[in-house]
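What follows is one chain in structure tokens, specifically the form predicted on its own.
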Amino acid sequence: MEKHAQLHKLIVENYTRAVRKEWKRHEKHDIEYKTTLYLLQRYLPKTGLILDAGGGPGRYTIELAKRGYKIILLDTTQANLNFAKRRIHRKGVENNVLDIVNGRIEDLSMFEDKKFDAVLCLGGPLSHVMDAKLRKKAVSELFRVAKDNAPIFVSVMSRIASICRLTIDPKFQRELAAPYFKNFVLNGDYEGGYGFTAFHGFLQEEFRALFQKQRAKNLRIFALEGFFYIRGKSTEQLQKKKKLWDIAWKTYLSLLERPDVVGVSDHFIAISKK
């Protein structure tokens, strides 16, 4: 647990330095953002109170508040929350953001059981919980605070996609010889030091098991980038060709649930009901 605390401190320090970078991440990596919004639109209730757990600088909080939902934003990095407060005010959605809370997804004790009509944990906060027992506790907490039959959305970072990126992208290939690589392949733990902060890369079966232990109903796992996980000028150029992009986008959406497409996605998401 002491090691976990040290890694948590490093993660908070990383996101404290990178608040604006995290906010802009969804502009740079717009496939993940657009896919997540597509799935939220499909599976969220029409109205209700939503917990945005690990919501960072508030991208999803603000978007859903604009759509009329009541939101509570929780994050462990105070700099993210301070940034979110300013953005929420700028966008004029303060009335729909009921609270902004500094807290961790593995301890939601400030909320009573069955409080929320939907629970979100998007962008990979669960991947930043570096202790396996605490990851189980985090998922348990997300379920505890959800009302019966409420949808729960949890996205994580993919181990296979990370390995693919290290193998394919010349910028990262030197890390194949790094001391952490063998360990990451075996157990998914990366403790930072090579350009990104500590995270746990999930396998699909490992991720699914966390929800099965909660007896999740209607569990489905979707890719959030799929075969667009290697982004670059080719994807940007394709997006400018409307007819071709429409075909590519519709094809991608039709394959979101295929295990092979999920596996190579940088992030994937579990959607279930309590």
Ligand SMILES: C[S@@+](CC[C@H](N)C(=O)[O-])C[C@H]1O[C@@H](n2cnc3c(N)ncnc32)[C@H](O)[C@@H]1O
Second form
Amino acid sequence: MEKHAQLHKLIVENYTRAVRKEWKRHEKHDIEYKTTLYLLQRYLPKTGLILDAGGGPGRYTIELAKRGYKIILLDTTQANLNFAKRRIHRKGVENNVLDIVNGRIEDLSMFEDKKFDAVLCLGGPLSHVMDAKLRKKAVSELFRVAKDNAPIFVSVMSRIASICRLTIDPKFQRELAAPYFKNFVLNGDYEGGYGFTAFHGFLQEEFRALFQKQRAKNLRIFALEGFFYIRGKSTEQLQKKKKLWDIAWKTYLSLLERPDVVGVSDHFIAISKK
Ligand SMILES: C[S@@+](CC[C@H](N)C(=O)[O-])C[C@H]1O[C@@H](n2cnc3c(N)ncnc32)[C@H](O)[C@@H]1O
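Could you output the structure for the form predicted together with the ligand, given that the previous block was the form predicted on its own?
Below, the chain from earlier opens the complete complex, with every other chain and molecule after it.
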């Protein structure tokens, strides 16, 4: 099996084992989730049909279906889709979820051109495409299925934030001596084996270039955690001090688009129009 296919298999196996963990990820990573919702609210049209590509167990699908959007959920991990189906039913939003599709963002040929009023690919599915050519293909597919002027939201994992974590957090420091580390700094590819599954850590400029190739309009890149990227106890404690947290949160939101804040963010998001 070629390397990319092998890594894809490992990624699917990882998410098959981690369905509940993935569903709960937004509690642990609440800053990423809240920032993403804040940006969706700002840039989504008021109504319409949305593709949630790589939507996993359906956190955004359910939230947006509750808000009245029509959604198609797509993911490559069947266990996530089975879980999503039960949650969608439990939340009573099945009328707004028009389809649940097992598929990959590299090949959206099940959808015709210009089908969707908005396209989402959130929380890193593009980082799990371990081949540079296929990442380009995936972005071109996300654009192909969007209507003209539809917003496209794609968030990925950051290479710099991963390197920061490895150097700062004692839990990960031993990985500085792991065989993969030097290459990861150079090319962003991590093939798994040390806790997390395979992913590509993006640099901002490389991410931006993928959208420029599609002639994306109004391209903007925002941090999704920014300087809260290492969410230790200190951030949790600050969140409990309402007045101080309000100031910190407003400050953080005002700096979301600064390239230095984007760079250290665990995840960053590109928002553009077709
Ligand atoms: C970290 S989860 C994000 C889930 C969801 N979008 C969110 O933000 O909560 C990554 C998801 O990407 C999916 N995935 C990985 N590679 C993919 C691919 N090539 N095409 C579609 N989905 C993929 C995984 O199955 C997993 O559900």
